[in-house]
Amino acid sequence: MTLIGARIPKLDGPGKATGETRYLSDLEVPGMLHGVIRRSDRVHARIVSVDVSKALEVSGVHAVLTARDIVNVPFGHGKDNTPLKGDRVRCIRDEIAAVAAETESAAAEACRAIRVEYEDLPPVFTVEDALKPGAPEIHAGRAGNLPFTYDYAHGDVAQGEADSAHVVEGEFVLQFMTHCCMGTSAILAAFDSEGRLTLTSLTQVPFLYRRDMAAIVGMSPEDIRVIQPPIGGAFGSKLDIYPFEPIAVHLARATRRPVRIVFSRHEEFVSSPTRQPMRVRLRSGCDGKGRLTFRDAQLWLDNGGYTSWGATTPFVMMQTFSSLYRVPHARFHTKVAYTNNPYSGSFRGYGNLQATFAVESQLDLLAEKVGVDPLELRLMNSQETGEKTGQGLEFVSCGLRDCLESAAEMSGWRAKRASPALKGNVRRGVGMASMLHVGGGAKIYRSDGCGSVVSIDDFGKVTLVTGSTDIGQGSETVLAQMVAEVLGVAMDRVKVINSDTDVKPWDVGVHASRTSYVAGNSALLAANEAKAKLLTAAADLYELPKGELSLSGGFIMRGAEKVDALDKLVRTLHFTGKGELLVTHSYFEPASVKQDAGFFGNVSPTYAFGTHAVEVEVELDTGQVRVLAVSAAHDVGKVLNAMSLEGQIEGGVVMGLGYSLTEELKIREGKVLNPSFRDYHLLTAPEVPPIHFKAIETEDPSGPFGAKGVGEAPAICVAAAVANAVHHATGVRFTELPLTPERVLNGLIAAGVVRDPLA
């Protein structure tokens, strides 16, 4: 029976599941101090003075550092970041001074200690603000607060706009998303007696963390060893290096003793990176059948106070606004502007839950317009296998039509969009989304490959050292899956080993949704090549015919016949003359381009299509939304394993609907407002609807078994299919998330469907 699409747990299941799974936060090693961080209390101000004297005195105290006490070398996309501020705090996260002492409880005493006397200097809390003539300079030498712009177009949208018998235009309003992970941002610094240090690490990219902690500490990267635990929540929040990492080096250094950070629940609310917050302006044409015309988008981000992955987005984002169905004319421009908010990172999506959010929600607009289905409109319009977008975007497989057909059967769409239910002051409403994603990776860089290394030992045992890493997401199970199947053994049989720089292969790391597609791939060359080894030496051994040998059950086989164990016949490669080791190693580098400077070309050699259509009921005199059913349609090229497919499809809808009603960072004059879990509203259990989920199989044929990634596709058009779905039953759009009951009722209020109950 093939491994391939079987329903296998993942393999750290059991060690998570019972409390064995040791985190960073549980680990301790000797001679370990803690590590706290003084941060601002304020959002823009000169820091005139800094004392930690009486912060010296508190018992257990090791090191008290601040900006004079270091090399505060800039880092970050816009090099305007520093591990610690010593003439200025830009946003309520700046970091002022840390302690290292022998207890947590010590350090954050002593932090309290240190009095820091500010000048304040006048905020600025909204693009529209920072970017006024004359306003606030953040970062001095940057006026006009604008780090970054991204532009790109193909076609000729005023050529579009003429073509179009429909235009349709709107502004659409996204709100601040935290990742919530279970397991707060943390880590571990140690330097060895030859002066190596040794980070223990929840990084995302331990490779070009590596290189780029180097630099900010002053070492080389080769005297650099990152060790990744065990990771309790990613989704994106660990994909960049922060101010704690490297303060945390700052202290082993200064103390020569181990220094381990880990943020407070209330600290990772206020001091983790978040999802972007943004302001979309969309103009969208079809002719009067329904075909798209143009688009044309206008998007302003706000940057905060500083610059990390979040301000990278438009990158990805672009893609949804070329290539989401056939769009002959297209044109993105934004600006990335400076405030004295906190600073978004990398999340789950990377900026295509709020372009997705825009285009489909202008989608339904235009299907209104020319008085067809909304699923009419996007069959009409969705591209098939073959296709290069203006984008320069080649879909060598494209499911986006089954996606769509099967979402609207599962969901009853037909049906339901014909006769909204009503239920007095209830009703019920049904909308669509799709979404496009890359699903290989994304080139970046000029690299975005990953190695492997598969070795066989005397008793069968079969190990795989990978370059990629498993952030939660089961990567390590399904590559075991790969393995096994090539080498005909059993799961059991197969050790995945990639948490050590010192020991594993180069990998760009964990984003764009790449390892299936990029690792699956390169531990397939591997394990083939060990395959092609074994039934070589099995064929001269026994003088037999290669052609008729294969691998099953631990076994060489001839046809049903077994000739020889695995284990055995590696034994006896250590006995010939050769002395030979079954060990082979291998590289994958994707078939994608780094795009141009007009950001065209084919980023990534596959891309990830789905639809989701989701069943709504809307209480009018509350404005309560709730969702009764999801059903999700995804191209996955091939389903490696079903049950972990399943599980990535049903939290990435959960954390769709998430972003679409309940959670919001709440940020005011650049303070956070609900920093906790009592006051930040994540989907509990009886809130999350059934969720109904089909996987569409296209073989893509570069993928791993046919295979392409979908680890973010599932979170993408959640909010797009919800807005869509409030609209159907309530006759009202709305541009803004999220939808909470006050925000929809006074939507109902404004659009007359209810009366104000205060007037």
The other form holds:
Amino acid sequence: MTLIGARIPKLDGPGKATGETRYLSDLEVPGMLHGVIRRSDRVHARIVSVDVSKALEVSGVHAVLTARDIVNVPFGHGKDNTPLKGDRVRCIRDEIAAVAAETESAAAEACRAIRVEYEDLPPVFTVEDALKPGAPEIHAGRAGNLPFTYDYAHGDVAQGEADSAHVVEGEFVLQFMTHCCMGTSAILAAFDSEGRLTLTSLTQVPFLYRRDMAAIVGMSPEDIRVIQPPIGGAFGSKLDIYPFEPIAVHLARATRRPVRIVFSRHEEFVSSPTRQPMRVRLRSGCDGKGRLTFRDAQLWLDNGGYTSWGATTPFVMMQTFSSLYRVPHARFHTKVAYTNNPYSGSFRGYGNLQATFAVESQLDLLAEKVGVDPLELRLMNSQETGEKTGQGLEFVSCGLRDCLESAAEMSGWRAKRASPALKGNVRRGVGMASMLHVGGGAKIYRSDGCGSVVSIDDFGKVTLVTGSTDIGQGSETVLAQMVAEVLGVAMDRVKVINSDTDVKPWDVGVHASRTSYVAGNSALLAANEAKAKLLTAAADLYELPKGELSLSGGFIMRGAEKVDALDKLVRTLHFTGKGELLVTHSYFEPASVKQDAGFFGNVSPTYAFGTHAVEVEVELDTGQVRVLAVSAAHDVGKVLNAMSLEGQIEGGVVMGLGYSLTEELKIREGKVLNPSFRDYHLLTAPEVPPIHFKAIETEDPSGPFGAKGVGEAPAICVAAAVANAVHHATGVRFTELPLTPERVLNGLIAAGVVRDPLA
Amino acid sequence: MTEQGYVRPDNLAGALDALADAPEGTRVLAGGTDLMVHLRAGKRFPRLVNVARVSELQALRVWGGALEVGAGVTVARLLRDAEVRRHAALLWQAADRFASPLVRSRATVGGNLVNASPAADLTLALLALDARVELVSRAGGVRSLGVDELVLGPGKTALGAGELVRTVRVPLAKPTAFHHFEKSGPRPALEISVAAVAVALRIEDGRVVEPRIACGAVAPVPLRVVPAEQVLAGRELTPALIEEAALAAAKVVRPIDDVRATALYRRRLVAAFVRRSLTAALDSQRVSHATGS
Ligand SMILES: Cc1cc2nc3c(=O)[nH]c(=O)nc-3n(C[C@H](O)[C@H](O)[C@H](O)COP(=O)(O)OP(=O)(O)OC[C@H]3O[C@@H](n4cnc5c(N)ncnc54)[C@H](O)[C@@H]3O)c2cc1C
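Which structure goes with the form predicted together with its partner chain, now that we have seen the form predicted alone?
What follows is the whole complex; the chain from before opens it.
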């Protein structure tokens, strides 16, 4: 192997670094109009009237649409959302009207000129209030504001309690966080003269998107083509369809012009999906030695005004409650309730940051009760390769123990843990946490597969057409590497096509850390078949034993001897009357199963593990937490591209640190208080600590070259490790994020660790 | 913006002319790091007078017993300048905690003063340093104001029609001077202060002389906490005195709750920062005693 594991720069890197890449917001097509959406001013109200007459008078306006002008088809996981809202608004994002105009400013002006008359309805802002008897009903016919509940159990929690020497119990509160993609939400909708629709879209799931969009806008899916341009970040935010997308289609249809909608940054903060906020009540137990006995979790999720994927995060969270370390008895109950807050979508980790924060915080509490080092307690409960968990997850490879030990070693755990450093106003501490996540997709649909086509042209150029989608994570590069490796050609001989549903074969989409694994295996199948075809052809042509031939450096080789150049062989196949094309295709379906009604089953063909050890410094007089270093060890199966892997880990760690320390979309009474980068605090470069990374290679037997997915993994256990480190430093346990200076200082004062500076 | 709405004079006279004949609401455009934010938020100005080419606003020198800082001097230039560090360490420290390299390379002293934000860091340092601000106009000539006379409220200044800030004059620090700047922020860079404290004082014969303590982001304007200064003046610095001054400062500030922090937290920060600053003063005294200087 030559390319696998190498440091290979991302193929899309130079274009992005030089500014040459054209994003959707750069794209203009002839005749294009600009769409702008008029949103609600209220969080819960009846719409009494909408007067668009003034908007129609604005020069340059081609169409103004309200719910009355379109067939408003309900959509989404709860079928409770519609493109435009006609009779009622339920959250601050709500789309009441949309304008298409010659310029964005004309469209915006027209939007402002629309008069909406409301009659306020009693609002609901917390899950507790939403679930109270007699609470205002947010969706008619959805009694009790309770669209979803999830229940899972294995073993017998009562038995687990009986077996426990120590039990800890607590509540954890997790905030709204938003993706902060550098490229804001956008779409371009264009009909051609035959009525076919082309959507240039940032979607992560182009094929499901075609199907769902077709239903919303009343078309056949085959009449919709999805083009996926380069994208300025997704992180899960583009996994669902949001109202602005069908609105663009309706505007294009009404105006018979291409229509583009690009969110302003303010709109992006207010109107794009968030990480699911929640309250988690958890009980965990262990025996006298520290062996886990049970976990009992109850969760309350704020669904907001409508249902998107946030409501389904319990699917992922329950895996962590049931299977992160050996848990003989586990129970999980979740209520998802409508409120008049913004609604959440999918976000890197898919609930797992929240679940892991609770689980891993309590592991430290248990270790304290037992009187063992948190590392020892974790090692004691860590699974091994070959184990099957209570939920039926099968760990065909498991590097958790290695991750724990490596993270501890990189961080200088034992020495630092022994004595938390004290230096006047500053205290230091170290903490750790691990994570478990699907590592090869998740079978939530009947298929979790991906198709590939490999072709080699008569100049020896290899083209991989993959169903998968690159949202910046680097799948294009890694897939090219795999194909190049099999066919024995240089990276620059492989071109990846992955952005047009008229061309590429089916794939579920980019989510669940599945692309390297599923699309990788799929590409390998097709590449290996192409290789077999080439070798057979060469063997026939040159009358050589096929078993002695190989591909390397662009040649068919027999040992160290060049038999023929790849391109020449392909040309021969094309031109010597045989008329054979070098095209192969494959469909890879992972060996995972759809879980049963009780959520049992091996939902992913393999699982990713990781441990982070974090060192922090806490300033006692201000409550300021500074992260000094993060030591991250991840079971990645096999390193495919060392450089892009590091990038993925570092990006994930920084995202996790933001979640831990600074990031919160502040919502009060349904409104967003900090819709700008001034007041929504992303970490910036100077705050990013050194990140030490070690890849644990468990060589997964089912993974492409042994690899498993790590897309989401690095973000997941950061917050728990930070909170554990802060506890080590100060003795104070924080159960609410983010750990802002103010929250930490309040906690330190309440615990009597420092005296109130005002006292 | 129309053509006449934007002018870029080549010298001070041209700038004053452009301001003198200007419609109401006309603004000077310096680094634009505040103005562009206002424009983005939908504010409109009938005319912008870009002073980038006005060399008379670029002075940075020791002159007549003071450090003269042109209104157009950027934060980046302050940081590079050895005289600033020597004669006005407090201003240098404020510059050091200011935004990111990108913003520092454009943001100016004049813009920081006239934007009149309660959280303006340079303004805070200049207030503690007892700097004088020189204003010029075509009609009125030159006049000079203290920082607290210039900055009247959030976004409000005593700047008259047709006037601009030409220079700021900072008295040179005496050898006995002690300067200390503290600023909050979960992010060390790129942070609008939740609270900031600037302290300038002298220690002569073991006693505090002319203490000036200014607090940022805890009142409608950068605020001198006079009762805390009175606690210190003429007294010997001791841990007990520091405590007393810190609490006095926290008592007089008038912070508000906003999206960044609560008033209570801001008050606690003021106490913590005054305590830190004065403790540093005490420590520096010990060091100078120990080294015999
Ligand atoms: C990302 C970011 C981070 C920031 N961080 C900080 C920070 O850490 N600390 C801080 O204090 N500020 C910060 N700011 C605010 C801003 O950078 C400062 O206030 C800066 O000093 C403004 O200077 P400017 O030259 O950019 O002013 P401009 O935006 O050009 O002007 C600001 C105001 O001053 C007026 N003005 C400018 N020069 C003159 C003059 N010579 N005479 C009369 N009026 C004049 C303008 O008309 C305008 O009203 C930040 C801003 C941004 C965008």
